[in-house]
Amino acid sequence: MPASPPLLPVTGQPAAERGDAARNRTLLLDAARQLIAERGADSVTTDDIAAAAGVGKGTLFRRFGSRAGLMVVLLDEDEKAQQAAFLFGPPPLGPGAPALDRLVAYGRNRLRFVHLHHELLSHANRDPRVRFNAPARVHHRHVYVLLRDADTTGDLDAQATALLALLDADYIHHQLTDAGRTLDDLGDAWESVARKLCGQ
């Protein structure tokens, strides 16, 4: 009797491995969630998640490459949604309104970003191939060519790098809890350190 033929996937099909990958991933995620809602990030651990998702903790680090790669992830959606406001909404947040305008407009909405992802960047924060990612890159692009095209002088890149400093979310963190200071307080606080830069 000749042998049966192999069997292959049918076209366009993805293959066991990524289905699988893929419900793994959409696992981990939601029992991420649920847990840091639950507990707070600071009281959630990679076993935790791994076993809320009844997964092994392996299957977590192929998947996001370490704790803080699930952070990124868990962070994305919201993330991607400010930045599609500051690069294509309404001004003064996007485009249209003059550029020491919208670096002011930026800093506001961004500290309270990070206010309510607190713990999730500061968390995500902590790994250093997290913290210069790509998301990371596209902010600090965009403080830039704010300052460029506000006619600041002098090094742009040290300059973008030092009012991000001031959205660091463990920074903002202290400033609140342990500074009684405010978020319009920080507000005022980055748009007087931006109106310097910008000559103003």
Second form
Protein chains: 2
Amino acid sequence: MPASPPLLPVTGQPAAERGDAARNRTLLLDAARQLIAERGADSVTTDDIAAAAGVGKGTLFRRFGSRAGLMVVLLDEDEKAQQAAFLFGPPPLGPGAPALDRLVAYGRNRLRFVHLHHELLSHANRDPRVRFNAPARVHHRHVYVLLRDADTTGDLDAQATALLALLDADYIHHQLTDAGRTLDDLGDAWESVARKLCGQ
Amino acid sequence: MPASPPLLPVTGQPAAERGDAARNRTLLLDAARQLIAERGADSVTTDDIAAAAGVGKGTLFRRFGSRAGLMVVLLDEDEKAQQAAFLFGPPPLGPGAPALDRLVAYGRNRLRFVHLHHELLSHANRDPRVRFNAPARVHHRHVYVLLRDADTTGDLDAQATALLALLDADYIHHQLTDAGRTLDDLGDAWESVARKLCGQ
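Can you switch from the form predicted alone and show the form predicted together with another copy of the chain instead?
Below is the whole assembly, all chains and molecules, this chain first.
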């Protein structure tokens, strides 16, 4: 995962305030991330996040505008970190492992990510322009390249689309909530279809 | 395709009026179906439909309440007709052909259906409860049974979900509109993935 970009200097703002703002931003995002992992996004309020971060609620709203604003930043940061992990990180998720192993690791990793960020990803899915553009295209491309590198036969574009349906936010939520499946079950299903498409 | 259910008698309504109402309903639905097939749903107005049916626009609104109301009835009728065709109709779509041939025919048939009804299906997709319940479950079950009958190995539930992603209304629209694909291209892609999953 690459380091965060350096903060741009803000004219007329004292260095101490910039430092506080950056620290509060990190405290709030880390608190939100941990609370969501513990209870699910639907159960986490701005009061909870501010309290867990040890800052006032006013600070949260000054930094992020709203709960939704904070969630968008959180998803964006985590999405970038995950992309860095599967594009540049250690194997089996990153380069260095056989393509099929990477594909299996990607699916299991992405399942947890999508589950954690279900609320925002589900909302983004409502807009077809978002669904078929960045960052969705990054994931389609990644799966396509791994299928190709695994010497998969047939229409790789269609197979990547088909596979990625198993990582859809609403599908995963439905399987976990209404169909009694676990993330491990869904990871096994991903692996089963991935191995089959790769001819193993 | 089964016959339409008989109209229920409406107390106090003369038989002639009931007959007119039923005839106008059929005229309006047939006109809408033909116009949508010719130009796409987005370009068809209630004025167009009433004119093509040869009835007044007031009649359309009395029968269906709104353009959206007519579209819902049209989708529901066509969905029932299509389900009857793949469950009970002649092969290769209906019973009597090998399971893989039926699966290929189903995909190509459904692609045209989804394209024709893109507007309403896309709207229905926005609601995850609709996406994973009837009539979507009928299609998942149909694909599942055909995969099973074709002696497909592995997780059939996940494979049916993955395959059906290729028939998603927004995906098809995106492929036709932004990616320069044709319905035949998408039918070939469906066939390629279906044959692969069935081990052929």
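Numbering follows the first chain given and starts at 1. Bear in mind the structure is a predicted one, so any value in this text is a computation, not a measurement.
Considering the motion between the two forms, the entry in A52, T177, A165, D76 that lies on the hinge linking the two rigid parts is D76.
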